[in-house]
Amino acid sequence: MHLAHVSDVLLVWAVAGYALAMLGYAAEFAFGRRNAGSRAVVAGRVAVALTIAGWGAHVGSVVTRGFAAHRVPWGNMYEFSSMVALVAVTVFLVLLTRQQVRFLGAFVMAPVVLYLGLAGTVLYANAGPLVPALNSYWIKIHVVAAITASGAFMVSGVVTTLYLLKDRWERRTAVGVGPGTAAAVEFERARGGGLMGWLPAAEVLDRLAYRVVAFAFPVWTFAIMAGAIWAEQAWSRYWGWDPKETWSFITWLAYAAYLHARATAGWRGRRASVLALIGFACLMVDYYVVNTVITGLHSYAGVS
């Protein structure tokens, strides 16, 4: 019980760190608009430090939860949600080490804070043993893959949404400056172009969203395959069109259509992005609606 309490406290600190980081990223944008370069840089660096601190507290929360429950810490919706949010922040931090993506900070932290807030209140479950059906080594394989893919899909959903907003804005950019070019971005920043002027070109966002989905999709594919193998061991059949299986497959189809359209039909931009957002919407149905509303063999939410 003591470790479970420590886990809960660490999660609160993680949420606080992420929320303050979100404000820091917003402050960087605000200072940047006012051409206060040094203040913007300081705000951005502080925001990154707060993100890392929140990430550390989050990792501590997950680890202590596992020790408190004497099992892997992803056996119900509360724990799964915490892990998905942790993966999303991890993906953002990894991208931050490779590219200039600090502009994503506030937009990634916002859904993470919301996700964890929902997990810690509505979806919260006390630490306890696994449901007997989940007591298998496959929970360390199938569920980890699903968590990893879901966290990455969350980041891709954020980037895709920003792309659609930026693309719409670029189409309305000033006459005489090429839409989507670096000159257009600087021009609109100088005019006070607001948030859209602060974001990179739509093409950059589109490419970033594609790369994240390209990473997450094979992981999701593996999760479905591992789940089928586990289902054969647990229920003596690989596939039974259970609601969770069905919506996982629908999610797979949506993202497969997105990648296929880009690779073969040459789809770029808005048409492809709509497919990606459909995939993310299917993922949310697969997670929230199927787990809390629809009864099936995968009803292990732990929510009373």
The other form holds:
Amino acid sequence: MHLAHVSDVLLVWAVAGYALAMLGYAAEFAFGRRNAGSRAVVAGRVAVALTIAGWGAHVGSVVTRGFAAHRVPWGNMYEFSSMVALVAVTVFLVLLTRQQVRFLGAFVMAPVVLYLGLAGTVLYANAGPLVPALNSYWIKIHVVAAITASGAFMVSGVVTTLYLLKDRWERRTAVGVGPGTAAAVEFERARGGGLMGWLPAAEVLDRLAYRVVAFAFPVWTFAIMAGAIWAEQAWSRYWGWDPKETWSFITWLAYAAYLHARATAGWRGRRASVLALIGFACLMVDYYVVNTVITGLHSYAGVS
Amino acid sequence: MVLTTTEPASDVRESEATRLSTAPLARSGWRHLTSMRTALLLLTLLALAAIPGTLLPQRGLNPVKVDAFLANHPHLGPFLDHLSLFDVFAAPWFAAIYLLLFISLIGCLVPRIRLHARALRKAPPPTPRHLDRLPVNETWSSGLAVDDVVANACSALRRHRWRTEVRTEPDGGVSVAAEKGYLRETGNLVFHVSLVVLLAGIALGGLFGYKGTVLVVQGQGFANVRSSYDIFEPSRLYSDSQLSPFSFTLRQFKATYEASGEPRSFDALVDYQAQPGAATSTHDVRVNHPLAASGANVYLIGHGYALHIQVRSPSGRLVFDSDTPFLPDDGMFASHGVVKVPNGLPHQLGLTGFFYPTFETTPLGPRSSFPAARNPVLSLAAWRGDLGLDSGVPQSVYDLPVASLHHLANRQLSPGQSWRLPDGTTVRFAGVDQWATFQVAHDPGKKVVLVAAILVIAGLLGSLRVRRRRFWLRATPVDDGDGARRSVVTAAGLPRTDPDGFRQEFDSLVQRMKD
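Would you mind giving the form predicted in complex with the partner chain, to go alongside the form predicted alone above?
To see the whole picture, the full complex is given below, headed by that same chain.
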């Protein structure tokens, strides 16, 4: 059980790294608000470095967990949560290499730290072997796809929330911009709109959220279908309306509705985004409520 | 249902609707049904309708829980049952929602496919007059003649698989119109058509498949005829001719456990024969590893202990000698079972038993502390009287109507031990065997569903990852008197979907054309 202990310690380091990174991102915002000085940039860069360090420790924690248990490190809810958080941080880091998304830092780190905290305390389960039902190579395919999609949906959920806030703020400040009120609005922007003024335009946020969903949705579809193939091998039917299957399907429908709404006049923008958030809420139900409250065939929580 | 692109789908619907030219009411009804708003509404409705199916117990998943719910809620239960809330996924209102959704989808798909087929054959749209008004544009002067500029541009575009159309304009200029990303709409249509095929595959399985469960004791066999099954669930259009004539014998069942008693592995070794007289082959049927029998899959779904019990009459004649399956009651495989001996003895004899694979005594009574047979003990009670086998009322082989019987005695036995009853009858616990339950399932729509599912994902990737965009270029000749041939070139682009990354693509295209 030595390796299992190493895994636990590394996870604590990862959480510490992420938490400090979150402070760094917040500091960048705080400094950047007063002046676009170098202190803000330094804070931001330190935060990114801390995120990468935390990510490294996190990967180490997952790998040692796998070796400790002699199996893939996503066999129960604790491990699954850790992996989802890892994917969310990975998606953020990948986005960082492609476009200027450092503003997302604090908002991604906050749910990640929360998620890992919950995983490490409430959901924690000792490294043990898998029950025979999970002993299939499909656990590598189906569960990895589900984890990847969940992590990406989490990031898109964060961006969507920011979009809704920014959109509301843009509407409010845009109203009544005339010759007389311009100065007042400018004052408002300089004073209270600190965070909002600092975020990119609502349209940019909306497109970013969409891009992440456009990545996650096919992966989620694949996860459901790979699950169906596995179910056919394990339970003799590819679909049986098991609560897990049903909630995965409901989540799929919600995101499908979001994608359709984005192409519908009158639904584009805010209303579509609300659908995306409902999709994320369904994902959380699929994960937490179905695993712990509703009993079904996916009883792998390992929480007793 | 309207598919997700920036294509103005309302045009499609309108042209389709005018062609239908039926009664205005039907026309507007149809237009509403195939509108995006309806699609959104139906998607949401389907999601909402599925929720009660996860909160209330469902007959298809756990009929025992449904009965318990009905017993606990004598007023609410029947009301919910009346609304099919215990069979949500087979309920008429659930079917109505997804059928409407699919009708709406098909109604939108047909004109959409026709339009896309036309677009695939059509040349890219003419070059707009004022290219410099487009969001992305660039103008430069080139030392090449107009024709060379156009030839260069076309080769650069075609190398990146743009569809191009060269048009000569009245003022002597030449323009190139190019478009790319048709795969987006193709993917979009493939995705939605595949969903329809997927539903058809599911329906096929639901109409022609069958499913059955059978318990087989180690050393015994199973032949695939309807009467061999303990439970048989045919589909609506099933016929007995669908049962392929395979058979198998359970040669050995082996379960291994963790120290905690959690199961580690289950293996059922079976000797399988595709049809009578065919060669026999041995297979290891495990969880996640069904046996692919001809036309059906055989799954290992459960296991337990079968106890070899022998009963001899007072005169020493063997009247019962059989492996009796006991049903497990807990994770440590404490099990219960019944032996019925109606013939050969002065009275009919019934035995009820509890079996503990690893016997242990606790203050609360006996229990099993491990699922493997480490210290097997069989605790029997003997009963005398009319077992009721000839009463005509169907009886479970796992139940004995003890209320009407006379209790004789109790005894705990280890394997090999015998027990002599007061009337001289002897009961012998000869040994511990095992049984496994198998599910045989045949779903003729499975392959259709699999292929459709793969196409769903392929189509989805096309419709979400491919970007549709247009590019135009106009070259006009410049005559500065000395006879040299030069041109002024204007290029412009328009992303028709997601604009991310278009600027870079445009710049690199233009760069290549300038070189």
